[in-house]
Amino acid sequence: MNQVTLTINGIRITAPEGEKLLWAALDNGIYIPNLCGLKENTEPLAACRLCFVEIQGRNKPVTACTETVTERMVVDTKGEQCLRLAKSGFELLMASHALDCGHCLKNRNCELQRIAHHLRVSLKPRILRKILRDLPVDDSHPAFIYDPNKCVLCGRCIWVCRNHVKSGVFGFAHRGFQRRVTTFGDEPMGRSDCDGCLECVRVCPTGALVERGAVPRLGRTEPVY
């Protein structure tokens, strides 16, 4: 495969062609803000809205899951603008999501911590007022349990279950500030045809869906500034 030479924080790295610009700066240890991205989804989501990157020779930041990479193509990861948008987008996130780490089975293995710490940002909302949404906790199946309060609707869980397992049993449902996954008819996890795999827990970024019986990692992780 034929590879194409860019710059990105002043580090010239490689990438195949065609490569996402995401992935071609994770794959080199540059880490973007993301929540949505799967290497597998040749078609991204781009609904986190936090990896925002700023391109030079183009006149706005870009969202680096759905930019194609090119030869000496020069990105900026720390720009003021695409910092600006990334840490708006993960305010507006946190606002309404429920924060309970330390009691969290993600808690020092969430990615909401990692954005945080990266953007140097509070994981509590320091402009928005806090809206939670309160709905009823999915733990009718035996091998996962499902907390919609902790779920950033990235989709990753939909995807792979349609894609990778090929079982399709999640889908979103309902609208606006009530949208949450589900299964057909809206029925519990438990009577629905998952097998059970785990492959949901597995891309969840979250303590949205977590494998039933894991232990929670104790600890201080929020970063304050």
The other form holds:
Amino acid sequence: MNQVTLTINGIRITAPEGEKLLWAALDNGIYIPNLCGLKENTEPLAACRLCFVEIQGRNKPVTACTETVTERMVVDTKGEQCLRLAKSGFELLMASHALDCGHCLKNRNCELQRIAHHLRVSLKPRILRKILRDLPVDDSHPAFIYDPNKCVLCGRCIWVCRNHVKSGVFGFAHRGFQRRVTTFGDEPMGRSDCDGCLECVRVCPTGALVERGAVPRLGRTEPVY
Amino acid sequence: MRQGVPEGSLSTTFASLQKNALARWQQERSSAKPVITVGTATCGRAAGALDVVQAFQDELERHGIDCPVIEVGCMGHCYAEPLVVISKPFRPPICYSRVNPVIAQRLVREYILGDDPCLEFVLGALEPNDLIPSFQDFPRAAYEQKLLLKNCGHINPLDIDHYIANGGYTALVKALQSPPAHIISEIKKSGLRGRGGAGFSTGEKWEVCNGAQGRPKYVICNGDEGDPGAFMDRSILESDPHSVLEGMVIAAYAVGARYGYLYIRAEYPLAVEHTRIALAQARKYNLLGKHILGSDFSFDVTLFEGSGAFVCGEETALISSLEGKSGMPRHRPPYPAVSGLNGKPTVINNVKTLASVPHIINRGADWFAGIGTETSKGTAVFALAGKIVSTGLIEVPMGTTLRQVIFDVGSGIPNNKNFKAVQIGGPSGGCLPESSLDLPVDFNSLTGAGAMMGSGGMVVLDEDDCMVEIARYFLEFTQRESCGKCTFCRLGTRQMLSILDDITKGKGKLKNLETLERLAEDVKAGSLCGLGKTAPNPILTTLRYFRNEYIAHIVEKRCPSLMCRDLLTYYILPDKCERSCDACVGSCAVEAITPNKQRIKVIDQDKCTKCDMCRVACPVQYNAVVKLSPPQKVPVASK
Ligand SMILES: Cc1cc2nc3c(=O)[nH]c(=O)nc-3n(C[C@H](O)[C@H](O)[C@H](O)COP(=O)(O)O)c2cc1C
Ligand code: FES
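Starting from the form predicted alone shown above, please give the structure in the form predicted together with its partner chain.
The next block holds the full complex; its first chain is the one shown before.
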């Protein structure tokens, strides 16, 4: 496959033609915050709005997961504008996230913690108010536990379930602030025809889907900033 | 070439349709009989137009008069519905307003049977004459230019012959005789920009679709019209559906589309019904379907009733809902013109955009480009609503100023109140103040001022409207209508709403304004689709032009417009209260009002629910009940 050469943060990298910028950067060790991207999904959802970068010649930041790399593209992942959007989007997510790292099975293995660290921001919203949905935790399934209050609606679980497992255990339901991942007819996970392959748990970036009986990782719960 | 048919045969086929239509029209309209037309679009029906039709028919029958009663669409004067036009030989056609069944009976007896035009019910004559003031003498006539609304209220929308007799489908015949590339270049040259909100060049959109790979191609007409208070598209679909269809067929021919979809929200039953009938009639005349008018070009249109969510008006969400999926927007590019319905090239245009097309083909690109401003050509259709005398539909050339639209065409603000702001562009438009009134109405100048053209809703606000509450109201709408897919729109609108809620309740803090402004900018820049990108507009513009109102709410706990309930008290002015009157006492549902020893009425503030009933009940000659803000302004009552 043809390769294209581009520059990110002053570093020259090559990536296969047609590749999306997000994956080109990540594969070359350059981190860009992201939650909803899945490399295999060729139709990016572009829903989390954290992967903003600045590209020379564009007047506004763009999402890296939707942008195809081009020859001689010049990208800045640390520009003031794109970082402002990423931080703002992240704070919005955290303001509606049931934060409880100390008891969370994803502690220290959580994409949200990684993003907070990368952006040098706190996990607790600083200016925004906490607005939680207080939905019931679903622990009806023998293999995993689903806590919708920790879900960031990235849709990765839905995508792998449909495309890898060829099953459609869950999907999105409701609109606006009430949007959530749920099973058909809002049935408990344990009553759906899920056979517990745990593909969804594997791709979940947060503590919303965790394997039952997993051992929590101990240690520092929050980056100190 | 697609138009593989000799020109002659195409126009001969059409000529016979046209001849037949003209004959029918003339027989109906220019015979020696009087003719009554009644506007029975949704606005007319809401005011009782169907009863008026019945009353005319009954009364005419009782007197044995042979006079057709024809139902037509909306004439635009929605403030004066039901509207009736009576044409008698040797008289100008006269338009009557606010007609009810009793007036209908009188009109039959006194004007049709007798010869008294009943001046007290007249709104105006349709033609200049020396008997009755005509519409042309109205101040608004100087500004109005009816293009898209020309047929509305004039023809029977259920009769394709009416449309054809008034020049309908001639543009299609003309188009079918020239190569598609020529049509695209005409539309480009005309400067037509999409009327659905974004104002994208229609010609360029068609050109991209024409050049795109993939078959079959599609044309979609966007009739979702989810803005509360807007009804332009509904009116056109109800009153002149063929104009939209003709535009669709021309678009399809220009881009090489085989199938079309007309997406109308299910809450518009009359528009759906009229369009369905129009489709069937057009098919019968072979203006739709296989080998249109004997040419090699085939195109058919399916009607689709949308679920009516606001976000389904966004083009990618609309397409996804047509595909049977949930109506969620997706990232663009690819734009629908390249990859739309079923992944095929798709032109999607607004109702008004498509209805403009036949006029451009008929009268030429240069003619169209001669109307309007440098950057925005043609006319703008607005639905005037709110605190304005002449609510209804208007059409003015682009470039008319807001002041002319509101004060000359719309006749200004009722009840001697002062103008405060005009909200343009639907729930995600902006609120512009008095100082912006001399802005010309066009895509660029409105966007520059922080508002937008939107699809043409215009809500006028007066001194009694609180701008913080207005911003909160619109945000509540967009927040509720957000599909929830992307972070900024789903959570950002929720956060902003909670801040605005606090401010209207007097719980806001000054530093909230900074957060609000920053969030508004981020939601605008960060959202996935146009809903989120525009939802902050009401906040940003009210913060820009009416910041002092926010500050009054926060610092003084005062609502300057006396609208925010939590910041109000009701108070009965002792020197105005009439001892012998008890109107307010009876009106109060919670028994909060009692007379004191002097029989002056006093409100118990602990019981009062601020329902406003006492203020309404207090007779105008006393006007003793007032609203005060901040609440502690109320003088301590003497018992
Ligand atoms: C939230 C949202 C709602 C919209 N609603 C409508 C609508 O009701 N009618 C419409 O024609 N366009 C609507 N649009 C614009 C469409 O996405 C699209 O731009 C338009 O149909 C294109 O047609 P035009 O080029 O003729 O304007 C909406 C856009 C957004 C973001
Ligand atoms: S990864 Fe790009 S928007 Fe989520």
